[in-house]
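Shown here is one chain on its own, the form predicted on its own, set out as structure tokens.
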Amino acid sequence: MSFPQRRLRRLRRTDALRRLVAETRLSPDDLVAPLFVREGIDEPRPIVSLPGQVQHTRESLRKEVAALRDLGVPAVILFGIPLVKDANGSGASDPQGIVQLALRDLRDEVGDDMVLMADLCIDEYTDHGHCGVVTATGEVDNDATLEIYAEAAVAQADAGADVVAPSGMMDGQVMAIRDALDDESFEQVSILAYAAKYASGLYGPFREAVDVTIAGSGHRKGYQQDYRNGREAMEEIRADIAEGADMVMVKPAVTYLDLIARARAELDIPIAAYHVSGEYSMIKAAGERGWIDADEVALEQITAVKRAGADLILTYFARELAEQLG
């Protein structure tokens, strides 16, 4: 007896057929490598909750970067931890701060050969880890904070960044940088906006990454986005584009494959998605205890953002995906 789905089965029959009729390719130029880098160490240091990750010197950095471009890897972006934290976060716009720092190094290791991001928030910067500035009562101020984000936008431009990325959620963040850009002649540099990032629980493992802990109320949620609305967030990207943002990003990423898809059915622009710590973390635990394969969950997870709808996946598991897909 012959069913119509046979032919569906016969194309699956061997790996070469299944290689053949896939609909979906992930390679490593679908790839963002996440790193992290602190000032004053003189070693790296292994990020315990993110097993494979560390806080970076700044020449292991550049050694880390250098692989990856050999490994075909086209982009990294910078999360940085300074020595000294303050209220308003000023070692984000400080020239001597250390992502500016390093980013000048990883320009003079690999010219353009690779693309530069740096992530435009002062969580990492702040002694109070909100996004923000705050104020006496400790709600965040969002107009004064985006002064701040024009200056860390120029002073990352200057060092050498190819891309900064706001991450805070703060209204108008993109036109503010947008202008500051302009206006210092960058027109060149362009913004991934962090366009729909949920107040999500999947952050941990990050912020053990940076250091920060969240005063006051301990989460983001006033101004991150609240995981139970998808409408929401799309007018949150079309905001993000019409202030200027070049592309746009959903934060985290397997757990909202529905909104990728959304953005990619209604957007021509570039859509990035964030495979964030704590997806990472847990397929790195399961792994270690033998219930799953996890090389084969990280390879099935990341295709599935980009068959979502992704251009660009920002990833922990970006070199351990590109020295298995050759």
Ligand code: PBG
Given for the second form:
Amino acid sequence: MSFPQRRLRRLRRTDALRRLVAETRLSPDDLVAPLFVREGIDEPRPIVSLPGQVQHTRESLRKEVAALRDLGVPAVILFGIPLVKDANGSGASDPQGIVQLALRDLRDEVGDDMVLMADLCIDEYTDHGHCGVVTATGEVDNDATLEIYAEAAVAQADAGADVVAPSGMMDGQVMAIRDALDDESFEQVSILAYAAKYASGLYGPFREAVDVTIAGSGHRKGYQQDYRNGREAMEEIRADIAEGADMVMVKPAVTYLDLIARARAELDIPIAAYHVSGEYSMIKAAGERGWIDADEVALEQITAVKRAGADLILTYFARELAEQLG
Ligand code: PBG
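So that was the form predicted on its own. Now I'd like the form predicted together with the ligand, please.
Entire complex below, previous chain first.
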């Protein structure tokens, strides 16, 4: 009879031993909560496909953000749903636009105790649902869109954003935004670039959350990345860093852990990962059916994203995890 030479199970015997040797420790400090705020409503509205998430009123948003602060979550990222959508998404850069109003409320509420991030894109504000302006032939016009992003960045910075997060995947967006911010003396405002953002089927629930239907093609494959490509993610990331990104993001998260790991191996700036709406909803839906333990799977997935190399994780589980990790 021969015995195993290495006994790797010894260190797994008790919870205390497992805690002692854990390589990855998830903390509320790692989390960013994505939040939705809708113009012109009196009560928060549940988002059916994102159980537990709502479209906030300005008032309910204040309360949610204060609660997140009390739980130790250091940051939120805001998405707005305007009353009126138009071809150029003008609500995104209107000083009275919903996200700008919310940023002012939140700065007043939490001071510098939280990092306020604003998603910088126009799809929530356009009547056609694309992330950029659309030409007569139905193409998304890259360079015309950059001018709009620059204006939106200045509006968000002026309203108090610490971080603007361009998510539209236009070429040159980080440089256009950095230039505009610096011209208006917002040198201190950082850019979190959605650098490697894939055209993913996992954004479905988000589109319900922000009332977006994509006109024409019905997809964003003309500007977001193709999931068959991995090396290209590093090209996107390098380009964004060269243009002035302070932090870069990989999105979605769990299907792209290879790219988070690759980015971590090559980069020394903070890397974010976005555990997106579909990733959240799949866990919630299977949990509701009793097929999986949703709390356990949420912790497992978000920990895995950190283990792969993400420094900050945008997740709809932020509040629940902060409560759990307390
Ligand atoms: C674009 C944007 C999207 C998401 C974040 N920013 C939607 C898209 O690209 O279609 C998706 C986030 C999620 O699914 O949780 N403003």
